[in-house]
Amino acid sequence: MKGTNILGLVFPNVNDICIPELTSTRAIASIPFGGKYRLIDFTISNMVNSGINRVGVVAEKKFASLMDHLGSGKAWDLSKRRGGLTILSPFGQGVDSVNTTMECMYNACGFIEHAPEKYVLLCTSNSVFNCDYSKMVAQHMETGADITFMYVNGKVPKGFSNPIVITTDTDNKIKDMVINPRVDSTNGFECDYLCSTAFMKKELFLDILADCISRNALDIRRNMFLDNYKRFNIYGYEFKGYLSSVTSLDSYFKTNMSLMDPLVRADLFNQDRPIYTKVRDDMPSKYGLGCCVKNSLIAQGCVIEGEVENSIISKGVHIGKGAKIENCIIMQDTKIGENAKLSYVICDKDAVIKNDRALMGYETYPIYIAKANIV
């Protein structure tokens, strides 16, 4: 089966309310990720890598930033004349013009009904991890599925909004489907749990979405997942390589910390599938004398002048004298002073932290300093 028959659909919105203080001006696709990436990157490289290339990025809202990263499409090779990447935004203009992911679907309905390929694949964007969808798709030819989900196995994110957990036998095919059962792997239980992604004809994906919308039932998860488990031939594809799931701030902070690990940087950044995103043409990091740094990421255009340990520097962020920054998350731009402490923070885009200040968050709470606040 080639890649070239699917119609890819991200969702970069799904999610949002799990982290308020990064998605306040932001879709949560948008959340700059490990010095130079977002996070959609990872869902859009995925789908590019498995062969597909037309992409439909069914916005829900505010999405300025997202559209500015993504543009023609151009950095995934998807600035084409058939196919490509097409960013289906809301209608109206009024705050309630659409109110859920199930409306931004039935809304795009014309761009799924005019594309040419046969099949879709539905994917959210809050995820990290690297995937030959080729694999999801033998599986779903081979089994004769009508529906096929992926999942992993494991203890359910903190913070994950409404998890589904299912249960398979020997084949994979899926016995029964929970939404946020009490018993989960928050109390130490391991469990299968869905991660967002599915492949289906677009014939069926189109049907279930009609009825859903005309019998007013618009939680994408309970009324086109749950209610429809049992009407069809539907499987599991577990997905055993690396994949983090951005559902709190905590989460996040975890994450990004994990590129650490040469492990997790070898599983998510190799070499035959990349992961692309929009290019920053900056001049290469300076690092002045007595500066130091150890354990950590550094992007382009930066100016090190202090000590860094174990974090993760963005794009164009000044780190002065004698500051000292540690386990911490600095996006694009940012300037830290000279003589400034941090430790177990999150800085976002374009903050200022000025001189002599001092800021100590922990392990599981870190401190987080809203995009451009000055401190």
The other form holds:
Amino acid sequence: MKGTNILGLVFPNVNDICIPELTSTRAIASIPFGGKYRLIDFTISNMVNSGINRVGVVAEKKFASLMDHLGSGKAWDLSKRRGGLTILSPFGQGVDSVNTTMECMYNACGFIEHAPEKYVLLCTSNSVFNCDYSKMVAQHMETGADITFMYVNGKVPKGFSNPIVITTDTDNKIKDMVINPRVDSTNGFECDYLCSTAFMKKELFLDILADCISRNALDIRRNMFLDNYKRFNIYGYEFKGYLSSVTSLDSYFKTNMSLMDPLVRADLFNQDRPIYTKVRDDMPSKYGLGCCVKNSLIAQGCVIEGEVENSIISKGVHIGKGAKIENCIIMQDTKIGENAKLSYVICDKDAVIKNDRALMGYETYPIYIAKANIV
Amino acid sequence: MQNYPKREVVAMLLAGGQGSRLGVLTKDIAKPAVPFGGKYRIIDFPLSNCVNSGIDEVGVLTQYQPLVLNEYIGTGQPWDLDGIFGGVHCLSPYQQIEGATWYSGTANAIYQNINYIARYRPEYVVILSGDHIYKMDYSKMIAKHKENNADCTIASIDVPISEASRFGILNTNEDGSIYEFDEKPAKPKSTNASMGIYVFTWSKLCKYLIEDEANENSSHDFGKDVLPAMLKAGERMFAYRFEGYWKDVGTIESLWEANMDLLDPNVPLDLSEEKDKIYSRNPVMPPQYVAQSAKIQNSLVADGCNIYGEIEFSVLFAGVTVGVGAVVKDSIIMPGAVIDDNAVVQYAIIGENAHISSGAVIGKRPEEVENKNEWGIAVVGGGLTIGQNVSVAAKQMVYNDIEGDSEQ
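Now show me the form predicted together with its partner chain; what you just gave was the form predicted on its own.
The next block holds the full complex; its first chain is the one shown before.
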């Protein structure tokens, strides 16, 4: 149902440092994903599909591309009189220097206080998943928790910066919380770790935030969560669907490739809870004579005349005759010349690969071609 | 009366026709709402042309099965026609103090909406129809209309002499002024066919609409009544020659051909150009997935498709599924249709959300049919289910579910 009593707050820059290549000109939230999406589409669509009507995006830096993508919020049905989408810039409240996410949050206090909603849902935006938050909210109400964190069970993905690993009671109350525990085995171990989604009363959030700021304790994970978990009644909510966090170039590649699995697509692109994104009026993709496409995801507006296998081809990409693209992620509007050969390449948007070029990466080390570069 | 900002030009789009020659495809929807080109509906073309020509006030006259059309147009947002003072309005027939009447002809439809047009106090009114595929800058035509100091300008296109007798032919003097209309002439004097696109000086049009309405012998049609009356009275009427791609999609064959034209690189209709884009309501679906077993040649495929079979020379709309071993050739598959494993679809149009079960064969290749008169495009209506191993003949139009072999 629309119109919950929840204010959604999204943190588009948290985890930027995980993928320096893709975040050199943008926030992690606006990294292109899956041929037509940006990572933030999943978080915002989940919020909208859970009935959240008002969303604030707490921007810290490099948010030009994010603003361009989000626009008025229309694509997520968030262009509204009551509620809607607001990008909260770090230059809001006359504070001179904002260096941390905590300070940016504090800067946005005016917006948060002013919002009529009683609860807040805090989310980062580097996870790919389709989730109905209302189940988490229902558990929060049932347990009478002060704060509920979402967690998943599994191995912590490589590159995940400062994961919070928790231990819970049978009723999901969090007994113990540790940050970045040292792990002996190189393969990691299965555990319950938080996926950066928290739910609580707005007043409580503002209290904790003000308290942290006044003590100059500016680390969200350590100061806001870890220092407080014993003071409050804190619960975990296990998310059991498909969730993949993008925490490195490697996991970015794997998460993209997981879309080839029909079960993953069925889970992510659930018809009842669609993933929305900015609309571009591309025409349908055109497959030329003599092209050959196998096991690939192709967005609209492409012209494909060469061979494509195990790849993600984003909107508006041209692939010339005789070109061979294998295990690649080609972002929007990139042009690939005739007879070019690419294997394990992540090609950012607007790049040009000229005729006859050959680029080979490796499964665990894909080559990255930066935005608008010409090879 | 509220003062609407004056608009120099208001466009009126005639979208109320049934399009009976499209048969089952227009059973539940008006012709302008028929899907076209993998993601569009026919009405996207005149609407986008309006916006790309700087016309931001468009009245859409609806009558036959308007539900899908009304919903599709909605607030007009995809075409930037959701302005504060206007944009696009769907105008259905309504009850008036003298009683209620349907739109009895194209001219009557405009007559009944004189109030709508008048509130914008336009200089010119453009009359469009919702059954052609073309890209045209109407502002150039309006400029020509002004230059000629014309009362009415009719867009025309050069057609082959062999086909000229299917059209309304405009016979013109050297300066482009029209001296005669020839409606579907047996012996055409020229190949200058009317495209059904008119620019009128509003004051003149208004006068003639009122006169036409009062004339009991009139059929209230632009081509048959209003334009001849204007010509007879000596008004300044000009032809405006259009050059470019233009296709009437009023029949199954022409609808099929126009879709196939998009696959032909030699046809001058590019929908991907950044300027003069054709806008449409976009489906909220993930990119298309092409499986290991798939084979696609010279085809258009939209978002949300799952392709496991073989596709050749075809246009697939959003959300179509083609199963393993299925073959789709020279066909149009409308949104959401499902082609099960090992089904064959050739020279056919499959309606929205239709389901073709495994082993079914829809349509025939022309070389498989001895009597060429019996060959044509097969059509399966929207939402129908064609059972296992059923054959649908060439040219057949399917209106109801067909049961197939029951599962063993």
